[in-house]
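First, one chain by itself: the form predicted on its own, in structure tokens.
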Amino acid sequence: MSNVVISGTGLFTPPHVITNAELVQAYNAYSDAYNAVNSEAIDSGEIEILKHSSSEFIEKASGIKQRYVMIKDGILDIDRMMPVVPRRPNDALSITAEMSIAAAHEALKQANKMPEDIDLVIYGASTSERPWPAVAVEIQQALGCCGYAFDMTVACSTGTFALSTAVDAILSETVTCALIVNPEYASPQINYRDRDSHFIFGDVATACIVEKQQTSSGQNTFKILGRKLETHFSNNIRTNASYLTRSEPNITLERFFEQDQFFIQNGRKVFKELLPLICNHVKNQLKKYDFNINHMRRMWLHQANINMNMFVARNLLGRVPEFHEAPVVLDEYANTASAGSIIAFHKYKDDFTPGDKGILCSFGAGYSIGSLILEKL
């Protein structure tokens, strides 16, 4: 048990929406054009025909109905199928810093804090727009925070791993108050030409303020009662996008558009291997702290896939969950990687009364699993 709390949360929602119907129309038009150009190779069996997608298929497979994106231009253009992201000059604010700062302002307001009260900024996301300088340091400077800052990633679990890292820093008295931001700018990493993954991700940013209970003055504060982190290596969720790609022998422009340069996964293996790990992880954590699932009013789960979420919640509860027990936001936001469970927590925590408990749990590539037991103060 600790006396560290989450005293504020924030959410930045990007300005543009792409519906399933829009994505499907673009993908199907692309597949028709591809099949026409490659008809001879398809007929001879050299390559496979591209099958159409549908809104019904997407919703059944994932629970997703739409997603938000920072830049819509280019995504639905079948000759491009990626966002048109203008290069910003080095002295301009980075796009993920901009997203993070918008979420941070709401979190600071909730926590009744000023930027100068923050002496640690952690940028935790599944991807970063550059290796260095750390975007966290840019955010620190732009907001006017003190102390130090760094970037980190554990893919979709980075939200909970970053929160736990902030708790350790506070308990060690290295810092007094931390800002964690989770800017997920996923749309440039999506292969919109791939039927199995073109619909999965959306853009978003979340933020949390973490501090000692004694210094907290927010009106909606949650004490962190327990933490548990766990990793198991797997290639079943992966990307090979890297500066090393351009160093490969006989490199061509087409190499940068091959499937492994985007998000790739073996969904069946992920479902089979990761779900039991998640359920055991949560059960063991609850047992360690002398709780059971009935002590938890709510599960704020990683918003990966409706079928995964329902499997975890049903396994833990022993029955089909009510919406308020495991709220879902991926129908609106899609999979937002490290930010997903934080969005669920941000949007579905205000009805808690003092003493109510919940568990914040994320999981994803790695495999990685992180969870925090929270109690409303």
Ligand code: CO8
Given for the second form:
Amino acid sequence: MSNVVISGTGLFTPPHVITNAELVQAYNAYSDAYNAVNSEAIDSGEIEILKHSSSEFIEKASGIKQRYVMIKDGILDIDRMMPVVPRRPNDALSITAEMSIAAAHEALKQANKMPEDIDLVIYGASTSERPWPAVAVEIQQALGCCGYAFDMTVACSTGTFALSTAVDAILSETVTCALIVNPEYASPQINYRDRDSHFIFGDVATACIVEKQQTSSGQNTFKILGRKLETHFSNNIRTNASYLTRSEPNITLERFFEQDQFFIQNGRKVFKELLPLICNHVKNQLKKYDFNINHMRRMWLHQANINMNMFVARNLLGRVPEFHEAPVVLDEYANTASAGSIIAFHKYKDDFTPGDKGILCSFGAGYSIGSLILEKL
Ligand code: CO8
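The form predicted together with octanoyl-coenzyme A is what I want next, because the block you gave corresponds to the form predicted on its own; please supply it.
The next block holds the full complex; its first chain is the one shown before.
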């Protein structure tokens, strides 16, 4: 067991809300217009008619009621269906750096730390605003942190994998205090013309401070008792968005708007294949540290789908969970990829008393699963 702690967390919630009803209204207007323009091809069976989306389906199938977005302009415009994100000059702060810094301020305050106390910044997200210079280095400079910084991605598990990476750096004495930010600027990566996925993601940023127990002076500190990371290759959650797209033969502008340039998943298969992996992962981890699920007051689970979370919690507990045992934030935030389990931890940890334990667990594309057993000090 390590003597490394999470001494602060922070959350940045974007300014705009899009409800299911708004999103469905835009999608349905788009599909009606598409079907009208393509009526002949639809009648001849050349292309398929686009069916309507529905708020009832979205809430029942996913648990999502709304999502936050950084920029709402353009998303509901059926001629665009993409946020209007102005290009920023090179000397302006990146949008995901801005989101990260807002979350970082809250985490630093909670941990009772100054930016100059930080000597590692990890920017972990499912998508990258640009590969270089790393956004983490930009955040390091903007905040005035020391040491070094880098970007990493493990899709939805980036939050837990980044926490674990920070623990390794601290245990190896390379750094003394790490800031991990998980800015998920998902809204420009969603195909709002795709009925199966137009509702899934929202924007958010989270932040965590990780350091040794000896250096921590925050009032809401959690010791990291154990870590377990796991990956298995699967094409069931995928994107082909890549710098290689523009070098494809006969490239056209339309190619950049094909479904594989966004997010593709076989949701049913993900359920079937990932759920047993997650349950075994957590059971094995608890066993390794001589715990069982009854030692855990709470599960801060990845927030992709309510039915998935209820399945995991029910399987582990052997009964239907109470809300406080596996709190849900995806109704308000939607799927926020790597930030989801960290939002749940941030919002639902203040009632813990010293000695209370919980498990922070993320899962998603890869497949990837990451979990940390935490104890309130
Ligand atoms: N409105 C009405 N009906 C719909 C809609 C809609 N919007 N969409 C689909 N339907 C229909 C389907 O066509 C289907 O109809 P039919 O039975 O006639 O064929 C019916 O509803 C049932 O469809 P599904 O079987 O697809 O429905 P599910 O119950 O499986 O629910 C979900 C769909 C909600 C998508 C569900 O499968 C799910 O949430 N799976 C999530 C699994 C998961 O955890 N994925 C992780 C993804 S996140 C991740 O790893 C990070 C990736 C990087 C993120 C990058 C940021 C963008």
